[in-house]
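Taking the form predicted alone, here's one chain by itself in structure tokens.
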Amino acid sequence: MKIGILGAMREEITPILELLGEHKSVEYGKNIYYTASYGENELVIAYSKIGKVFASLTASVMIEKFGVEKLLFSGVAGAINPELKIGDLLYATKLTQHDLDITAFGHPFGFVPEGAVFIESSDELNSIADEVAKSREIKLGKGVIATGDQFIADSSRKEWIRTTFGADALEMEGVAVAVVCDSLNVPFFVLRAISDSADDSADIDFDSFLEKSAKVSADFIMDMLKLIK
């Protein structure tokens, strides 16, 4: 089995490769594609950078270059649940485009005609991610992911966002990925730990907690390897 493992950021997939040890690097379409085995499967893992676009492209070069048959993507969202805190595991069951709006020509936000306003991640992975999660005594969220070419700040946009979508957190790529997947019949998981809480109240250091959190979510994709087949 080939499986792609993919963040937005350098510090979300540096704990994995650490981890892996020995693997070779492959230049394609401006950013770097790493390879390396892990028990019976192949992976490939990549960095796409932030936003839409950039997670669409690269996607698309680990499914169609590398022949991805199954895509983990990790990294960090906001809350925009309530009952979500910080460092709070959490994995979309499904996703949705909260920026894409052609509802001037009556269609619901989110849509766009032959598309749809959500995409649903894989039962099949989602089922691993909690007996994982099971095994691991941790506490693992699922819900609605929100994404869009936009870092919210406004609570009253975020809550339109959760009364529109039912959505419980936003970020900046899980959709694009999603659409991509769900496109050439690639089951995909999309996993995050939370950086900020729905009322902002807490005060973090945004790259300490990134750096701690990828070793948590490293943690956990590498005991989800373990259980695909």
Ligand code: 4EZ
Contents of the next structure:
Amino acid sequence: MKIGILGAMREEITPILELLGEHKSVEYGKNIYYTASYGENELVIAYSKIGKVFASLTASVMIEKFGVEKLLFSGVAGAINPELKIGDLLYATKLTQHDLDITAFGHPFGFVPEGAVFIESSDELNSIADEVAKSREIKLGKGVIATGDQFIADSSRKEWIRTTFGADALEMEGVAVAVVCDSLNVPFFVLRAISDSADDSADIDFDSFLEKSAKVSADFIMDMLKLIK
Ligand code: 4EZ
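Now show me the form predicted together with this ligand, since the one above was the form predicted alone.
Now the full complex is given, and it begins with the chain already shown.
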């Protein structure tokens, strides 16, 4: 099985490349794709750069150019659900674009004609995650992830995203991967470890916890890989 592992920032994939040791790199579309074998699987790993546009590009390239058959995202997120603390893990059951707005024409937030407000992730990959969490006794949350091209460091915007979409966490790439994979029929999984609470200390927390939380997410993804056949 050829599996894509995607992060947004270099810090989000570095722990994976370190664990793999030997890997090759290929440059394409102004980005670098790292390839390696891991057990029975072939891996293609990259960080897209931040935001929905770059994430869509990288997910598309992984699928169309490198032929990945499943795509796993690993990274960090801001917490919305107050039960989520820094370092906690959650995966997205469904994802939405919180900054997509043609409400002037009577459409709901997050919707454009012929699209959908929410995109659901792969049940099969989500169950593998549940299995890993159970066997390793790791606390793993799940819920709605809201994506937008904004770093949220504002409690009232965060509250708006919670009430509008029922979101548990927010970040800047997940739904882009979801839209691409859903359109191209590739099962996908989005995992995030909390780096901040998207409030007025989000910038400071993000800088302090990016590396540590990115590693929490990456380690979990590596455990999942062993169960994907
Ligand atoms: C985007 N990622 C943050 C990129 C920040 C700074 C140079 C995750 C994330 C996030 N996104 C963690 N906390 C967030 C927050 N509060 N708002 C948006 O995927 C780049």
